[in-house]
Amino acid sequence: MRREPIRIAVVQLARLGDSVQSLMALRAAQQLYPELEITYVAHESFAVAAERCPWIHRVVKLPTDSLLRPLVNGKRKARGMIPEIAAWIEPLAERTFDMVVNWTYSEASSYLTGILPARVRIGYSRRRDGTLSVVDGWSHYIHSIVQTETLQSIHLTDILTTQLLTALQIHFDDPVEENDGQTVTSKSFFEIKRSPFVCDGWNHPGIRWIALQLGASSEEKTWSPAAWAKLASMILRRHDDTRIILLGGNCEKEIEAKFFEALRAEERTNGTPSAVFEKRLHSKVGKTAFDQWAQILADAQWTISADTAAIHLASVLGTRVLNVSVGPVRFRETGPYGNGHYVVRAPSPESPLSPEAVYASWTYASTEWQHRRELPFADHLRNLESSDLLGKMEVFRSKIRPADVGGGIHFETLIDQRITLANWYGQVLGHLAREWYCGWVPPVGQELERTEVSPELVQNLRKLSEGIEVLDKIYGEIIRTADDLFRKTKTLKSEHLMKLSDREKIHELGKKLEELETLSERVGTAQEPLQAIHRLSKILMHNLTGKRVSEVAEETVGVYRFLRIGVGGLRNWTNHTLGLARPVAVASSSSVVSLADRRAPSA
């Protein structure tokens, strides 16, 4: 039976990569709720991806040149542009939306969300008094954790998808059908105008094409042209069936020039005739509009790219991705989405990532059909005579988890390494978020291996255990005090006229709450893993909606009970990890003996 349309407006005013991830989440929701009528609001510079989605009902473009640029350049004042702004908003606001979703997650965009008429709002918005409003749980998580540069393990696409589906289920109805945990990537995601000719040999069945996307979302995340050139040289010299196509916008023309300069140097070093590379390498830098760019990414066998929209677009189009992760990139949050993609990076953002490391990762990934991933990556390096790379690179492979073990995407490591406290806590936060906002969790530590636990991590977790217990006790006392305040105030006929004894008691409880919150701040900021929970407490308390003291007290009880779930989860992870570090009992024919107590047999 056909259900009534659900009209939603999605505000996504960030860059193209963010837009593609938002579209992936919307596509997943639209597959479960076919009655969605989606109005998509985007910068005119980045609206083209949404315009190519036939399942988007309407695309509204924010005119960057006429509205934003004069403000940014200081040529016009905001007050003087009110008529133009109002004229742009008026068609959007002519009907009430069932839901407005702000996925830009900026304070500036929250004003637009607050203006648009809607029954339900998620993401950043504004109250009637103009203050910032962050009302839903996943927005609390983004505000307090994701936007504070804290490492966490849930992909942004999974966050947005879960946030939207949860809101639809709460405010409207259950979905029509389940999609059995399938990914949202699809070759039919976009309707693009295909060019009959890309370049010579493009459609030859015996040629394998690799798309190299030069440039990145920022300079610090950009791989050097010399590194790209050396990688291209290695691939072309060693794989006769492979050709390379270079991609990039007009802003990558300088990188392109430096790339070819470095490639000619590689040719001279290796004694390779220039004509060999010229016939097998084609540049489209600055020459492709969105449609042909998408066509190339869709038809290539591989896309190799740093942190840029190409990794998201290629993964949507079903092309395997090798993400060259350079600089301060949180790939677990924004890496390529789907099964079988690879991420390679240096052990630290400051360390250089070598072309040899990227080449080794690509050759391992592109021969999976042969070794079926039964060949350890370290053995692959030995076969390449590149074992010296082991301590100079990290390699991860993407995998969509089954729903019954947590769902979403996971990046499994292919090189054994010790886990840092920050990366350990990133796994913990992903687990806590599922418990907080999904209501269920996979087993604690299911993707944490014993070999990853270092003595340094054990030492840090033993210190953390003490802070966890102290913070848990403080939160428990806050709950009891706020509950006392709630019971004391809920029966009052007036909060202005009351007995002196009641006023004194309320004052006493309020002062105690203030002291406890000050103490919780001291404990919550003393150790890094506790800081995220403390920041979340500040966001939750800022967004209390009660008008009366009793209502605020009741909400405070709910907030700290919620936070205490997180503290409990953190305790479980700490105990589990410390348990992994204990000596392992091994079975012998006659007894079970601790490895720590085993002795070498006497001669």
Contents of the next structure:
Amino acid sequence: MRREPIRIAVVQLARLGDSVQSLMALRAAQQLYPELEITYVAHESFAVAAERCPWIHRVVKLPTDSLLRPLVNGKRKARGMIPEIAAWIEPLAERTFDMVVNWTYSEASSYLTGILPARVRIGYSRRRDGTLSVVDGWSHYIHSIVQTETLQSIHLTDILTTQLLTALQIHFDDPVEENDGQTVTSKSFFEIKRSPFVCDGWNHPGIRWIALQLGASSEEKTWSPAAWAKLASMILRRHDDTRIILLGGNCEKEIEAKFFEALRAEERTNGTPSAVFEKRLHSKVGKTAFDQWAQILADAQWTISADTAAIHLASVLGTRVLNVSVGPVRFRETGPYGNGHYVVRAPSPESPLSPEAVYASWTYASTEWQHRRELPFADHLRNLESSDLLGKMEVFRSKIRPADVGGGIHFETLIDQRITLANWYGQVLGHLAREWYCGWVPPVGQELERTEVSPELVQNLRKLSEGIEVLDKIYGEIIRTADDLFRKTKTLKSEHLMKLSDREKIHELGKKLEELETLSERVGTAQEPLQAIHRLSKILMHNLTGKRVSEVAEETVGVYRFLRIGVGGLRNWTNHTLGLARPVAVASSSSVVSLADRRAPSA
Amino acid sequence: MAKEGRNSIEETIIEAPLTEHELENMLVGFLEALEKEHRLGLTDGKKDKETAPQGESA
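Show the other one: the form predicted in complex with its partner chain, since we just had the form predicted on its own.
Below, the chain from earlier opens the complete complex, with every other chain and molecule after it.
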């Protein structure tokens, strides 16, 4: 039975990489809701990816540069430009959308979302008086956690997909069918205009092409041209069947020049004439428009790239990705999406990532068919005579979880390492978010191994346990007090005229709530893992919608009950992890048995 | 994903369209915020660099 179209507008005023991630989430939603009629709003310079998606109904481009030029030049004020911006918005605002989805999570986009007429809004928006409005749960999570320094473990594509699907299910209908957690990666995702010729040897069945995307969105996330050159040299010297294609924008010509300079120096050092390798290396830096860039990424066997749009584009096009994660990148949120991609990085953003480490990761990844991942990565390093790299690199492999364990992407570590408190907490937050917003509770300790627990973590968790108990008590007291306030005020005929004794009681409860919130602030900001829950409390309280005291009190009860679920989850994870750290004995059968479990029943 | 996730989404229904004054303020807010983001290099991916997605790295 054909269902009524659901008209949605998606506001994505961020960069190309964000745009591709949004498109992946939209495609997943559209597979379950074919009746979605999507209007996609993007900056003119980043709209091309959406324009190549035949399943997007309409792409509306914001002419950002021309619109802002008079403002940036100081020739005009914003108020004087109302006619221009109104003329651009007018066609968008002609009909009320069933839903406006703001996936930019920025200030500007929140105003646009507030302006567009809609029945339902998700993401940041604005109230009639212009104040920020964040009404849905995932947006609270993004506001209080994702957009802060706190690490968390849910990929942005999963957040956006779940957020939209939940909203569609609640406000419209159930999906047409489940897709068994299949990933949205397909060579037919985009309809691109393919060039008949890319370069000599392209698509030759005996040649493996590797695309190297030079550059990144910022300098601190950029791998050095010398490191890229050394990697290219290692690959070309040791793998005769391989050729390399360099990719990058016009702005990366300088990096390209430095790359070739470093490659020549590298080859001189190795005593091999550079021209031999340059014949097997083709540069397209600054020479490709979107279509050919996408064609190359789709046809190459591997894409190796820092934190760029290329990793998202390649993964959506079904090409395997090795993400060279440099600088302050949160790869669990923005890494390549799908099965079998790799991420390699240095143990800390400040320490350098060597070409040898990237080469070792690529050779391991590209020979999976041979070792079937039964070869420990440490043994692979030993085979390469590079065991010294252990401790200087981290390697992860992406895996989509089966639907029955929650779905979504997970990055498995290939090198045994101890987990830091920040990463441990990132995992806990991922668990809590799924419990809060998906209505599904993953097992406590999912994807946490005993070997990852260090004495330092145990020490930190013991301290954290005390904070958790105190915060839980405070939240419990807030719930009781707000509930008393609700009961006291809900029967009042007027909030202005009442008995003196009622007024005194209400005043007393209000004062107590204020004191408890001050106390919760003190406890909630004392330890990093409690800060995220505290920030969430602030955002939830800011977004209360009640007008009367009784309504606000009732909502407050709901907010703190919700937060207490988080505190309870944090407690469960802490106890579970401390349990993992208990001394163990190895039984003769080699199975690991906890000493606590082997203790004889007490007399 | 289950209906239990209901508490994650609140519905906002604007019953009446924005007044002219409210709309003007929103449009000004939009432009000013956009200008701010542009100055920070957030609207073009890379400040001071060519932005056309020619093998874009942003």
